[in-house]
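One chain is shown next in structure tokens, namely the form predicted alone.
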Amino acid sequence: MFDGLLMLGGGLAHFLTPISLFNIAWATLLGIIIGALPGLTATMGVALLVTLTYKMAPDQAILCLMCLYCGAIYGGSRTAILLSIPGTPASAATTLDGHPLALQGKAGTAMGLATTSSALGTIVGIIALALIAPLLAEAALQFGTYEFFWLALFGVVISGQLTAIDDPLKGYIAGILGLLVAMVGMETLHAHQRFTFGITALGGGVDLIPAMVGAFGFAEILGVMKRTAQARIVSSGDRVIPRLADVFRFKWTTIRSGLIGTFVGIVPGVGEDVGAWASYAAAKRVSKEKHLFGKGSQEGLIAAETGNSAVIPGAMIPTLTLALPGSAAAAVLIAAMFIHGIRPGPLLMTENPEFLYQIVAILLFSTIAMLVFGLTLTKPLLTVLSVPRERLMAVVYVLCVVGSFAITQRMFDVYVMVGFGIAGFILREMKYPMAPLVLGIILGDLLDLNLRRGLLLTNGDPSPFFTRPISAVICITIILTILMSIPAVSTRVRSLLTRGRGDASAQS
């Protein structure tokens, strides 16, 4: 623990420089603006910024990306409260009580509570990151090629189910599409070309950054072109800085929502929107003021904002220790880390242990910046909402093209970006989630490489995939996850559990 505190102190000192503080300020502010603008998501913002950080030092590049990520998740609450339009999907639950509060003339109070809740939620997640990540990294050293195969598959399956709760099959299909994309190009064991169809440019595979910029950026442009413009009301009304009594009145809701958000963040590929909804549902279930939820409940607003912000540090736990992204934005961060020569995974704590605590320091600095901007610049930030999003899309389009071209200076990557943008737009229109698709592309190589390496080690015998203890546990978990997503099975299990509880009550 003492070593951890020393490294945390070193991480804080590392970023206490003028250039770092400047980068924290503009990246967090840019993130808040991106999050506040409906149509621009945190993942898209991070993906676009990755393309502008190639020439930066690795620590400063990751600093900017993390600060933009935190700012964007928080920034979505602005439009959720004022316009009842979530700036990002993570703020959808905030609209339920944030906008009714604004209609009651308490927009300033709502935005102040959203700001402090986001900061407190991030701090709960940061504590969990500092405590859990080193332990998980140590446990991950016991994992071998068989376990990593199942972990990659688990990430795609669980992401597919939790991001498409109404129809998990669509989530699974999106994940399989991502895995298929990852199979394109030269495989890493024997350097054979696969699925290139004679196209030379596909020999190196589909680059992740153009694919993600297309799926999140260009697809969003197409979506904005289709949707009609919304009327805008930009007024904060009453005081923005909340009273301490209002902040600490629901302290247990804050702690519970922070823990739920952190746990959701640890689950690969799920993301901030699930964290917000899970925290909101839990708060409503145990609240003494259930009747106020959906009508302007401060407790509901606090739960949603605490939950979605706590997901960010939680998502960094599997990202740093297992190289499994906890959210779609974390998937982009993994790609950025590899671009800048940082290898997340079980060996991170051995090869570069101070990096984990630098991430903790970045999150702390970003939280402070978010708190300062959120409480002091609310009215100037609201003027940004008066900019028509259709005009912003022209800027986003330029960034999409330039960012995709810049990494290798190939027009082919621009074509990949456009292709994934059109495919992403069609899939969104058909209600397919994007997170499993991205996770499939990220984890495809890990899954493929460990499957074939494991079979090579045993001369084609697949039994170690099922007989090693950790592999068996993950395999059974995957099977149960898929079975429980089948309505007939889940209904039957629930009826058996209900009948069991009824019999136990009758006997007592």
Contents of the next structure:
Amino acid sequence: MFDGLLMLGGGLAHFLTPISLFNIAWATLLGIIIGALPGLTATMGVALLVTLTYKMAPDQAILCLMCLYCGAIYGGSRTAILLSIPGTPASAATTLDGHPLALQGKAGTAMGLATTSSALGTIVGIIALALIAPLLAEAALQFGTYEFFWLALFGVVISGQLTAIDDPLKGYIAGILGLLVAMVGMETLHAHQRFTFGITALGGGVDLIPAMVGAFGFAEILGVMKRTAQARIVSSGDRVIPRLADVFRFKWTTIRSGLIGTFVGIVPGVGEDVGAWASYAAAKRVSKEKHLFGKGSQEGLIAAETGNSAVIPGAMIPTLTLALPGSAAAAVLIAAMFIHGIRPGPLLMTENPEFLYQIVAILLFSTIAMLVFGLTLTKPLLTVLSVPRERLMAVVYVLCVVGSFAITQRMFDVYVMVGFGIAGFILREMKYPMAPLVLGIILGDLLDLNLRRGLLLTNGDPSPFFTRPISAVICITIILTILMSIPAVSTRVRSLLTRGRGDASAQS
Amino acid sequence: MTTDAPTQTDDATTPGMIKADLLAGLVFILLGLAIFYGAWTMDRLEVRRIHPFTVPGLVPGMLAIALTLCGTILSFRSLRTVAPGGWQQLSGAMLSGAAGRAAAVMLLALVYTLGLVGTLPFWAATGLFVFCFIMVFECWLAAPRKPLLQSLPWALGLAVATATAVTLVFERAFLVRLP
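After the form predicted alone, can we look at the form predicted together with its partner chain?
Next comes the full complex, this chain leading.
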């Protein structure tokens, strides 16, 4: 425990330098601006910034990316409150109560509460990250090839299930498509080229960053430009800095939402939007003022903002310890870490134990920066929102092109970005989620390699995949997850449970 | 996990979307079968005497089966759901103003990426793209349209600024050899 505290102190001291503080400030502010601008998401921002951090020292590069990530998730609340358009998907739940509050002339109060809730949510997640990550990393050392196969499959299945709640089938399809994309190129077991069709550029497979810039950037541009209406901005006239009594009035909501958000973050590939909705739903369920939800409830706003921000540190737990991204933006962070020579995974705590605490320190600094900017720069941020999207999106597309090109300096990556952008747009229009697709691209190699390596170790006998305790647990979880996504099965189970409860209460 | 998220059911169950799901299901079935064929006929590396359970086509083949299965379920589900006027609604959506705006973005992006970049100097291609994009979406596809003279200075200014800034930042600061 003391080792952990010492390393956390070391992490904080490591970033207490003028250059680090400068990087924290601009990256968080840029993140808030990106998050506030509808159409620019946190994932897109992180993906584009990766290309600008190549020349930086690894610690400073990760610092900038993490700060931008935190800032963007928080920044989405500005637009949600003032325009009723979530700046990022993570802020969709915030619109339900944030905008009604703004319409009641309490935009400042709403933005202030959103800021403090985001900060508190991140802090809850940070505590969990510092406590859970080392333990999970230690446990992950017990994982073998069989467990990693199931973990990869679990990531894709659960992400498909939770990001497409209304229609998990579409989530699974998106995940399978992502896994299939990962099959393109040289496979790692026998160095054999798969599905390259003689195209040399495909030999190395499809790079994650251009694919993500396309799926989250170009597709987003297409989605934003498709619409004609421009939303009306509600200005803030009341106080932005909230009273302490207002912040602590819903302390249990904050703690609950922080824990829910952290848990959602730990689940691979699910992300901030689910964290916000799950926290919002839980808060509504137990609230004494249920009737106010959706009409300007401060509790609802606090729950949504705490929930989405707590996902960020939560998502870093599997990202750092298992190399399984907890969210789409964390997936880009994994790619960035590899680019900068940092290998996330079970061996991280052995090879580079101080890195985990550096991440904790980054998140703390970023939270402080977010709090300062969020409470002081309300007026300039309102000006940013008045930039017409016709002008903004043209520049963003140029950045998508240059960002994709800059990685390996070949046009092929730009074509990949365009292809994924168009395909991503069509899939999104048909309600297919993008997160499982991206997770599939990342986890495809892990799944493929570990399945075949496992079969090689057992000479073709698949039984260890089902008989080893951890493997069996994950396998059963996957099967149950898939079964519960079938309406006929879930309805049957629910009716059985209801009947069971009814019988029990009748007996008592 | 249950959430109170506004469900997409309204959109998802529109007759047009049901027909779109049918088409998508058929595409996934075809794609799945094609990938399965590719995986089945993939080199099994017998010369290298690798174990039959570690052939490179194993996982793509399994994924192809899963995709075909999901595509089949999607298609059957769509066929079983009543969707009166679905095809008209789907074709209406594909020919709507929104679709036209998305197609305009795609066209501009493709002309810039596939045509201009690499043919013209990067700064010129970028400036031209930004200028055209702003003019098209402010003076032609906007509702209400902006006067030409109001948008022109903005489009020109932003085109020059973007072309200069992006080229200088990437070429000078990050030493990227732009196409």
